[in-house]
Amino acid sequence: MEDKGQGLVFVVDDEEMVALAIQSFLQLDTDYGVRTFTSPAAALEVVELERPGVIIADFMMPGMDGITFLRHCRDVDPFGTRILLTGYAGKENAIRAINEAGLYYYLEKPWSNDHLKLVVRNGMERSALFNELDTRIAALEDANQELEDLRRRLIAAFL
C-alpha cells in the first residue's frame, strides 16, 4: 500500500471557523500539512487520492454526519486515523462511532490545543505503524510465494 498522505491532516467541519482554527493551530505547531473541508462528500472526494494519515471530523454536519463520513474513509483506507469531534458528548455516539467507523479518538468541543496536538501526533504514527506493517505483510507473502515456487521447482526437479 502506498502511503500517498503521511504527515497530511484533513479537517472535515460545516463551521469554517472551527474547521480553520485546527488548521491554524496545526499549521503553526506542527509540521503536518492541513486541509479543510466544509462538506463531507467534498472531502470523501480526495480522501482517496490523497489517503490523509488523520482525518479529523466533526460530528454534526448537514448532508452527512461525522460517523457515517468516517465509516466511508475507513472503506477507502483502513490504516488512516479517524477522530471524531463533536460538542455533542455522550457515550452512546462514541461507541456507535469506535463500532461503525473504527474511530481512533473522540475529541469534544471545546478542545485543548496542546491535547488537540498530541492526539494528532499519536494519530499520524498509528498510521505509520500500520502502513509499514501493511508493507511488511505485502513482502513476506511474496517471499512465501517466492518459496513455495522454490519447493515446487525442487520436488519437480528430483521426481
Second form
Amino acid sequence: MEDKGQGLVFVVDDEEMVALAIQSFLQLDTDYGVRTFTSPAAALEVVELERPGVIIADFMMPGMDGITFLRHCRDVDPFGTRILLTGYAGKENAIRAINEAGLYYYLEKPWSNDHLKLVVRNGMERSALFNELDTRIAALEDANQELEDLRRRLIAAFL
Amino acid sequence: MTEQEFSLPQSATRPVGDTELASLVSQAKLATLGMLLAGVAHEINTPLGAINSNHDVLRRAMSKLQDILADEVVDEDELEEVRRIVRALDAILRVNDIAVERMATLVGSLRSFGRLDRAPIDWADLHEGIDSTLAILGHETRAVTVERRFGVLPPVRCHPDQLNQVWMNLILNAAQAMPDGGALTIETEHHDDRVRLVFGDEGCGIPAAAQAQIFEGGFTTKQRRIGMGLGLLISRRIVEHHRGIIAVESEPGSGSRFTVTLPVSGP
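Output the structure of the form predicted in complex with the partner chain; the preceding block shows the form predicted alone.
Following is the full complex, with the preceding chain placed first.
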C-alpha cells in the first residue's frame, strides 16, 4: 500500500510568520512532517509528488486565492484533506470553498493550537481512510477480475 | 515630461479657504476611517495570531522540558526530544522578531500618518508620508505590487496630514483599479524649487471624457461606499492649497498616471 506523505502537512500562507508559527507548533506537538510555502504556485508544483495528507491554506494570497489553490489541489489529489485558515473570508467565500474546493474545515485566525491539532489529526485520519478505501477497492476489483477470469477459464475447459 | 509641463502655473491656484478645506479633509477622513480601521485590524491580526500561537508553543515547550528535567537521568530519547524543542523555540523566536517588528512599524505608521506629534504645517519628508500611508493601506493594496522609484527629495513645507490624505486617495484608487493585481509605481523627483510625485497604475484606466470630471467631485465608479466621489476633489483642493497641481494621464485599458507637483516652499 502506498502511504507516502500520509503524515505530511502543507502550510501555505503568504505571511511567512503564520506558516512558520504553525510549523513550529506541529513539529513540537505532533509527529507529522510539515512543509511551509509562501506561494501557492510553489506548493502546487510539489503537491502531486508529495501528496500531503492535510493542506492548510490562507485565503487572501497574491497571485492565487486560497480557494482556487485548494481546488487545484483537489484536482491533483481528491483524497487529501483541505483546510482554509483565514482572517476573514466572508460567507460567500466560505460557501465557495466548500462547494468548489471540497473544504474539510474552515479555521479563523487567530487560531487555537489545540483546535488546529484536532482538525489536522482528524483530517489526516480522514485522508488515510480514503486512501485505504481506495486501495481496498482496487484490490477488490483485482480479485473480482481474477475470479471472473478463472470462471471463464473453467467454463471454457468444461464446455 | 518636458520642463514646461513640470513647471507650476502662476495663477492656477483657486483660493480655497482653510476652513473649507479642513472640513472637506475631515469628511474624507471619517469616510475612510471605518475602512482603514478594518484594514489595520486585519494587518495586526496576522502578527498577533503568530505571537499568540508561539506563546502557546512556549508554554507547551516549557512543560515538556520540565517533564524531562523531573527525571534524575536524561536518556538519549529525551535528549532528542530536547533538541526538537530547541529547534521549535529557535523558529518561534525568529517569527516573534518579525511579528513584533511588523506591529511596531504599523503603530509607527499610524502615528506618522495621523501626524499626532507634529505641527499642522511643517517641513516634512514626503517619502515618510508615502511609506506610512502604504503601511496602513497594506490590507487594501495586498494584491498590488508597489514599486518605489524614489528620487532624492528635500524637506517640503506642507500640511503633512493633508498630503497623506492625497497619497491615500491616489494609492487606494490605484489599488481599486487593479483588483486582480498589477504594479503601482510611485516615482518622485526634485527639480529646482519643485517636487513631483507620480502614481502610476496598470488598472482599467479612465475614459477621456471622464478625465475632466474626476477632480470635480461626485464622480465615482465604485459602488456601495459612503463618501465616494470626493477623494479626487479633496486631493485637488489640498494640492491647490499647497500651490501645486494634480493632473491625470490615462489610457483606458492600460492604466492611469496621477502626477502631483508641489513647490518646496509650500502653501
